[in-house]
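Given as structure tokens, the chain that follows is alone and in the form predicted on its own.
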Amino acid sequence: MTQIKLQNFDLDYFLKHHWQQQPCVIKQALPDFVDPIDEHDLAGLASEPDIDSRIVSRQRAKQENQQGEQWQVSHGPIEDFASSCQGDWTLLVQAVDQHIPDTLPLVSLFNFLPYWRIDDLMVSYSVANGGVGPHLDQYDVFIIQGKGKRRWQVGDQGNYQDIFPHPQLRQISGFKPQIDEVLEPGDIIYIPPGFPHNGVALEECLNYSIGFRAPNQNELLSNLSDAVQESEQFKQRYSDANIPSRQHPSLVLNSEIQSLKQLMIAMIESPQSDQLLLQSLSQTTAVEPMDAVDHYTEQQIIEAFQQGHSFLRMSEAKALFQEQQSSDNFIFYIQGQQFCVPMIAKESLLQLFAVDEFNDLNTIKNQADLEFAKIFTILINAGYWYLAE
């Protein structure tokens, strides 16, 4: 699996002036870009029942006495492409990185941002004039231009009126572009949340969108609540010794409301809550890891390394760990599962987590390598890594 790097890109400047602040275009960030998939691969995924896909099409009036344009949305699995692909159309497929390993390096381009913020890779194929119309997103996105050309217009944040040309398609009214650029293969556009944008294909083209999730308060509390219930922790009950009498039983005293809030605050501020928050953050929207075809032993893993074999990471194997940890054990989380291993294996594990393809352990030299081989065997048998063919 070929690793690629961003070119013509000043990371420090981007993080200081653009991330979550202003959109930008990075010309030739990936010179000589080669598409890792094509539209036929994308259509194959869209026909699968367990893959989120849709076709957005627009048919414009052909005669002067006809008005406007008609939008249609077809959700996968797509069985009849001919009937769905009418007019100016776009095929969009979510979480392509979970199904086609060759696309993983595109996601890894942005590993300067934390794993827990990364959502998935959405790939779209459009015919000329295809697009989904002007709209807003509530997440950060980097869009890599594959083959073909697409014109992008991006406006400033503001209050825009929602319009629904189709019940399943939210667009906005017109905006004044502050960016108006034609992207060619290898160009990238970054769009922060809340900035209106519209991309229109100038010819048949492929686009790769890496989205970054940002949970709101409701989602954070809901996910943490789910993790708390599964953990069966936090059993401390509310108590009200010396409760004051009141004139009416319906009355809730301000002091009681504050006591209930403090009970919840104590839960959120506890070390156990830190662990459960990490657990919930590691649980992405990804599909469950595949069951390992073979059950490997530690010796087989060691021999595979010694023979020069590589291991590939499943896209959902984005490990998270907390900054402060005890000196005895290294704790990390993958898809809501906690792993607690000897600290001696930490450095090798960090190397493993940072790459899509791993083959660095050529021989067992010390106890640290043995501990790493032990936990890596567990991760492989759990379906998070697999032996490259």
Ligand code: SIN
Contents of the next structure:
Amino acid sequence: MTQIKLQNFDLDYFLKHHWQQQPCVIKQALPDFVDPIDEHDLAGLASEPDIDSRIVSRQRAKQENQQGEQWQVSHGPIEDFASSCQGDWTLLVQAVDQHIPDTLPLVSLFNFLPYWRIDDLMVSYSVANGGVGPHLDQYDVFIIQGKGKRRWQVGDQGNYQDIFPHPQLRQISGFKPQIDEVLEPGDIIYIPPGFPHNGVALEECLNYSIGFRAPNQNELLSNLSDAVQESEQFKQRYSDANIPSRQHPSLVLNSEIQSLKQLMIAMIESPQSDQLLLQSLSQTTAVEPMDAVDHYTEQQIIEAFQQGHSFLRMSEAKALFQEQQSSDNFIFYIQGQQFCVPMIAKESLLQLFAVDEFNDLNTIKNQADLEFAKIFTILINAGYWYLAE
Ligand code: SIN
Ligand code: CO
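Mind giving me the form predicted together with ligand SIN, seeing as the form predicted on its own was just shown?
Everything in the complex follows now, all chains and molecules, and the chain you saw is the first one.
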């Protein structure tokens, strides 16, 4: 698995002028792009019950006296491709990075953004004229053009009228394009949230969309509350010595509402809630339970390194840690699980977390290497890393 890098891309300029602000096209960001998967792999994923997939198709009126177009949406698992793939159609599959390890380097291209913001890799295959129609997304997305060509139009932010040409298809009624370009293999388009866009395949093509998540208050609070419940912490109770009398028992005083809010604010502001927040951010919802994995001993792992083997990271192993931890231990989270390990292992762990393929531990030189091997064995046995073939 080779780590690839974006070309023709000025990161500082992008972060200053585009990220969350303006869409842009990066021509030949990935020259000589080779698709890590094809439409047959994608169809295989779409037929699986636990994988989120859909086919969106549009049938245009065939005769002149017929009007308009008919949209259809079929949700996976797709059993009968023939009946769903009518007219101009596109097959979209979510979280492909969790199922096809060869696609992980496409997600890692964007490691200049933090793991906690990265959502998943959605891959689509479209026949000529296929697309999901003009729409808005709530998330930032980088769309890599794989094989084939696709015309992308992107408009400006604004108030657009939702239309539903099918009950499960939210589109918008039209926008003035600011970007109107044909993407070729290896080109990338970046679209910030709320910018209307429409991608229409000019020929059969594959697209790789790396989506980012930005929780809203509702999601943040409900995820934090799950972590709080699990943690058995925060048992400070409301109290009201000198409670004021009132004219009606139904009345809740404003000062009481303020005190209750204060109790919750104190919880959110406490140092313990930092850890709970990290714990909940490290959990990606799309993840299924890990398959049964091999059980290695620490010695076997050390030997594997000595023999030159390398280890690959699962896409869901996006470790998170907080800066300025005060303890002697290094604390990090993967999929909601807390790991609290001796500080001497931190440096090697950070190297491990940042790459897709790891083979740096050739010899055990010191206590830090030994400690690292011990923790890495635990992470491998938990299914987060695995031995490359
Ligand atoms: C795609 O069809 O690959 C992307 C759909 C979108 O614009 O979100
Ligand atoms: Co979109």
